[in-house]
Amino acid sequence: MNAPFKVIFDTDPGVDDAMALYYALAHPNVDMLGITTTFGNVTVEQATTNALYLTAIANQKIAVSQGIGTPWVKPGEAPPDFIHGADGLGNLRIRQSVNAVADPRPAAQFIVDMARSHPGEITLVAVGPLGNLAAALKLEPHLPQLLKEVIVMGGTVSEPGNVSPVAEANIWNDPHAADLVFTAGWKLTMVGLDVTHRVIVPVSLFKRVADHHQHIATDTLLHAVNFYATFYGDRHAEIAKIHGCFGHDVLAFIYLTRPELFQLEEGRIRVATDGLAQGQTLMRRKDIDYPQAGWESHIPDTSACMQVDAAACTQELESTLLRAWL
């Protein structure tokens, strides 16, 4: 067995965030050191509530640190309750009482503290807007050398966007923070719509998991995924046929644990911060001496996932969630 991946999970739970969290908790090689929360699918306060709740009902004691609640520059907008529900988890009818409380440190400080305590060991998996990472960079300019790797679920190279013709939601929500993150100089892999739109997960998978475990955590996940799948089924005929949804955030963790299931391309990525292309992730893939500024050699390369073995990812998700982890 490989040594565990030490992970900080930066998230805005969110249904697919819950999928990702439970995959990570179920995986024997993922050591979850902490969770940092951000706005996006829900407010940052609700994201923190959900992170505390999801970990508590899974009998996990993991530090949860609340992060930023608004974009760096652009005006904030209301969360998409029609996608994830007003509570982010498909409008749960009832929640158990839990006693978990958040870590008092802001998310950016938590990230910096953990990176300093475990230099070169931590992978930061970010599946929401990237303001916490940008704030952590401001606190600690050497953060790219202190973290082992950053994996971002966000962006797109060739696939059309999901909030505009060119932009993916996480990047669009805070494009200024995203551009800072993509140019910071750490080892960074983008798991974007080019691959997440290839992996459609059926609700029946989560029903099998819930039936197997007979546990509140997997029942909660099944309820949330049912809500999420209804949204996607109303908009995509191919998803409606199987009553499923895109995996999105969980693909970031599957890339961490099973990178051989993905094909990558390297290039410099910048983010458009305003105008009709706001949030677009532009990737320079060819060695062309562009006359415009912004693509110079000091801009670091990013690895972008461009192809994926969708069937193997779905099987990996199911087999991991069926493990004895609860």
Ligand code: BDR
Second form
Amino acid sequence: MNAPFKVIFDTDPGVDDAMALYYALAHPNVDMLGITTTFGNVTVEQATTNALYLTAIANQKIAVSQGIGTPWVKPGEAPPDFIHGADGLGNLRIRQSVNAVADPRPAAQFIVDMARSHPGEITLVAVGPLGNLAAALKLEPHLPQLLKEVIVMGGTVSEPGNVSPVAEANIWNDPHAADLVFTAGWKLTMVGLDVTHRVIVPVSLFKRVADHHQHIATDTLLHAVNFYATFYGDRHAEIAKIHGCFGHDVLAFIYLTRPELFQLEEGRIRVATDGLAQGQTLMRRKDIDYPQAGWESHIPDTSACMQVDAAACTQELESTLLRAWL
Ligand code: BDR
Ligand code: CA
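Now that the form predicted on its own has been shown, please provide the structure of the form predicted in complex with the named molecule.
Now the complete complex, all chains and molecules, led by this one.
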């Protein structure tokens, strides 16, 4: 396969992670070189099981490497089974047996090995807590030069948080790792709640996709999204009206394939690691020079997605999932 985007997908599947995975697998321009798993929506062991399962039922043989299971510094929390189900996929009633097994390397080593063997070619799309990226940076300090770019679903600049008034879940789950990632010096784009809260994806889209393919992979996705949409519908009146959900993680891939659908702002981003603001992504706008420590000029810029063409993203998701990929 000679697709333009070579990708490693760092993920905690998770329903919107599954949506993102299938969008990427369906997209002709994405060449998925490997999946690395992390804790977050589920335990890291369950995330690995789900990544192996989702790829196997979609008839894809992709290396899956298990990553870290706890935050870098703070204590771990119980996974949010009320959002993604206890199994991360909306409590599937049965699973087909699959015999795929994980790559023996830890995720951080896998990332470093792949980056060294494809220098300057790989985009790392990370849609969970960022511990694997932080661990990979510790293993290989030149990782920012070895990767083409990093796209993170996480954080927020202006939109309120989804686990505290200021924190988005992926950053909240490992703020120390996230701060390392935001200060590492790679080409980094943040796809945060500023845009993911603008894109509400209706369950009916996944129903059309499942009816079209008549395949276990898209049936599984429809089941999972239905569960997830019930959680969002119970909390947001405008989502309940259309029985839908936020697309969160899939937006990171749509940014990769259709960047023209997003408007970005550049600035230094740091993460609050403790206290009431823990997990907040703070962005220094370009025009103000702050004298306080932590905002010096050596801190690299991040590009933050601030606006999105929501209708075009939904259309892009549907037309891609409807392609002949299964
Ligand atoms: C992020 O948190 C997780 O629950 C989702 O999978 C997504 O990555 C949204 O805040
Ligand atoms: Ca996720």
